[in-house]
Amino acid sequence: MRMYDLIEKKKMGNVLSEQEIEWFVEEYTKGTIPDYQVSALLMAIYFQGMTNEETVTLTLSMAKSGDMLDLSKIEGIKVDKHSTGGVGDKTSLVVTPMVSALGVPVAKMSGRGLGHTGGTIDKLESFPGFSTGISEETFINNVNTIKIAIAGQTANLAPADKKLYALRDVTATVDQISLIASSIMSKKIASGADAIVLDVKTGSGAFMRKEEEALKLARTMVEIGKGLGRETTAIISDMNQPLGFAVGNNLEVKEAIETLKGNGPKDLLEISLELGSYMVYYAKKANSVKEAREKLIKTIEDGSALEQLRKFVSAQGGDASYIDAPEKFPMADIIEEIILEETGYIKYIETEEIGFAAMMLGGGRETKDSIIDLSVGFIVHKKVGDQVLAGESIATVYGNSRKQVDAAVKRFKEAYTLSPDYLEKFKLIKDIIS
C-alpha cells in the first residue's frame, strides 16, 4: 500500500477502504509516513469529505492506536459525557454527582482548559490535595465503591488523534466535520464508554458558532456512536452567553456546589438535568428520560448528590470540607464591579471574548504549560435580554493584578452590545439528536 495512492484516491472524491484507513493511521502513528503526505491527505479530506463508514473506521482506528481502557471490572453500564467546550461550562461538576447518586457508574476521563474554554480537571484541583493522577486500580475501585472517579487522560490515549490534531492545527484543516467528530469520539471510545451523551455547544462562545454546523457535527458523532455499537445522544445547547453566572475555576466550583444544594442558576441546572437524564436512562436506572429527570431532581432535594460530591473529592485526596464551607476557597485581592455608562437591553454578548478576558486575568491557559490562577474570574449579573441602567453593574471582576484587571475589564465591556428595545432571551436547548 502506498500513501500516494490514498492521496490520489481521496483527491478524486473516492471512498477509502477500511484497510486503507487502518493502514495509514497505524503507519502514521509509528512515524513511517511523513507529515507532508498526511497533510496532503487531510487537505483532500477537507475538500472531498468522508462518508459515515469512512468516519467510523477513522474513529475506531485512532481509538485503537494506543491504550484502550478495560472497564470490564466496573459493574454496570458505563455512560460517558462530553462537552465541546464553552465559557462557564461546569456541568461535569453538577451532572456526575447527581447520576452517580442514582447508582450510575461514572468512570470519566477529563482534560484541562486551553484558550478561552475551561477544563474540568482545573476546576477539581480547586480542592486542596485533589488528584486526577490516580492508578487504574484506584480508579476502578472508586467507581465500584462510590460510583464515581474522574482522571486525567493517559498519555497514550488515542495517540494517532494527538498527532493528527497537531498537524491539522498548522495546515488549516481543523474545521472539517468528520475530522472533528472522529477526534472527539476516538477518545470517548478509547475511554471504555458503553454509551455516550454529548453536549454540543453553539454560538459566540462555542467552537461551532453556527447552529447548522453544530447540528451537522452532532449528527456525525451520533452516527459514529451508532456505527460502533454505542448508544449515543447529542444535545445542542446555547453558548451565546456564559453558562450560569460564574466564569473562573474557584468561582465555578462554588456555583456548582450551590446548584447541588438547589440554589444554582436555572440554565446550569437545566442543561445538567438534560444531560444527566440520558445518562441515567442509558444506564437502565430509569424506564424513560422523563423518569430519569425526576429521579435526578430528587438527588438535589434529598442531598444525596451533594453527599456524592463529598465522597468523590475525599476519595481522590481532596479537602471535602470546602463543599460545606465554600468561603475557604482563596479569594482574589481585587474585587470590583464592572459598570456600563449607558441604558438599554443586552442584545448580544461575544462570549468568546469573556473567556479570553478571564484568561487575561490568569484564569486560563495560553499554552499547555501556563500556570492557572484559580481565584480569578467574573460573576456575570446581566445576560442577553436583561435591561441595564446607566451606572449599573453588569458583572463583578476578581483579579490579583491591577494591570490584568484593567485590561480584562476593558475586553469584558467590549463584549457587550446594547439595544434600546427589549429582545427575547435565547433558548438554551436547541435540539436533541438521538
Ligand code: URA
Contents of the next structure:
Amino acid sequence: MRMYDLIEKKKMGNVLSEQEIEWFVEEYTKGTIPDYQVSALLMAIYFQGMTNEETVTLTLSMAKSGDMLDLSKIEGIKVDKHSTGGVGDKTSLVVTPMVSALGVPVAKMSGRGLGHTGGTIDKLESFPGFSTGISEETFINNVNTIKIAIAGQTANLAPADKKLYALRDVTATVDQISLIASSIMSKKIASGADAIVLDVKTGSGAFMRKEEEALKLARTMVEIGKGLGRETTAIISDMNQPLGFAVGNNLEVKEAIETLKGNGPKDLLEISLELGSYMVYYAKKANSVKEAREKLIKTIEDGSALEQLRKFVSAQGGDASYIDAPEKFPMADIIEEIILEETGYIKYIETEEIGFAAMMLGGGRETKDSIIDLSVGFIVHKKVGDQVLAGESIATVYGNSRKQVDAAVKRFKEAYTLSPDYLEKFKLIKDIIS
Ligand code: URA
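Please supply the coordinates for the form predicted in complex with this ligand, as a counterpart to the form predicted on its own shown previously.
Following is the full complex, with the preceding chain placed first.
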C-alpha cells in the first residue's frame, strides 16, 4: 500500500477501505510514514470528511494501537463517562461516588487539565496523599471491593491518537468532527468501557461553541459507540457560564463535597443526575432511566454517595478527613470581592475567559509540565440572567500573588456583558442523543 494513493483517494472525496485505514494508523504509529504525508491526509479528511464506517474503523484502529485495558476481572457492566470539558466542570467528582453507591463499577481513566479546562486528577490531588498512579492490580481490586477507582491514563493508551492529535494541533486540522469523535472514543474503547455516557458541552466555555456542531459531534460519537457494540448516550449541555459556582481545583472539590451533602448548586446536581441516570441504567442497576434518577437522589439523601467518596479517597491514599472538615483545604492568601460599577442583568459571559483568568492565578496548566496552585480560583456569584447592582460583588477571587490577582480580576470582569433588560436563563440540558 502507498500513502500517496490514500491521500489522492481522499483528496478526490472517495471512501478509504478498512484495510487502508488500519494500515496507515499502524504504520504511522510505528513511525514508517512521515508527518508530511499524514498531514496531507488529515487535510484531505478535513475537507472531504469521513463516512460513519470510516470513522468507526479509524476509532478502533487508534484504540488498538496501544494497550487495550482488560477489565474482565471486574464484575458487572463497566460504564465510563466523558466530558468534552468546560469551566467549573467537576461533574465526575459528583457522579462517580453516586453511581458507585448503587453498585455500578466505576473503573475510570482520567486526565489532567491543560489550558482553560481543569482535569479530574488535579482536583482529586487536592486531598493530601491522593494518588492516581495505582497499579493495575490495586485498580481492579478497588473496583471489585469498593466499586470505584480512578487512575491516570497509561502512557500507551491509544498512542496513534496521541501522535495524530499532536499533528492535527500544528496543521489546523483539530476541528473536524470525525477526527474529534474518533480521538475521544478511541481512548474510551481502549479503556475497556462496556457502555459510555458522554457530556458534550456547548457554548462560550466549550470546545464546541455552536450547538449544531456539538450535536454533530454527539451524533458521530453515538454512532461510533453503536458501531463498536457499546451502548452510548450523549447529553448536550450548556457551557455558556461556569458549571456551579466554583472554578479552581480545591474550590471545586469543596463544591462537589457540598453537592454530595445535598447543598450543591442546582445545575451541577442536575447534570450529575442526568449523566448518572444513564450510567446506572446501562449498568442494569435500574429498570429505567427515571428509576435510576430516583435511586441516585436517595444516595445523597441517605449519605451513601458521600460515604463512597470517603472510601474512594482513602483507598487511593488520600486524607478523607477533609471531606468532613473542608476548611482544612489550603486557602489562598488573597481573597477579594470582584465588583462591577454598573447596574443591569448579566447578558453574556465569555466563559472561556473565566477559565483563562483562573489559569492566570496559577490554577491551570500552560504547558504539560506546569505546576499548578490548587488553592486559587473564583467563586462566581452572578450568572446569566441574574440582576447585578452597581457596587455589588459578582464573584470572589482566591489568589496568592497581588500581580496575578489584579490581572486575573481585570480579565474576569471583561468576560461579563450586562444588559438593562431581564434575560431568560439558559436551559442546561439542550438535547440527549441515544
Ligand atoms: N479531545 C480529544 O481527546 N480529542 C480531540 O480531537 C479533541 C478533544
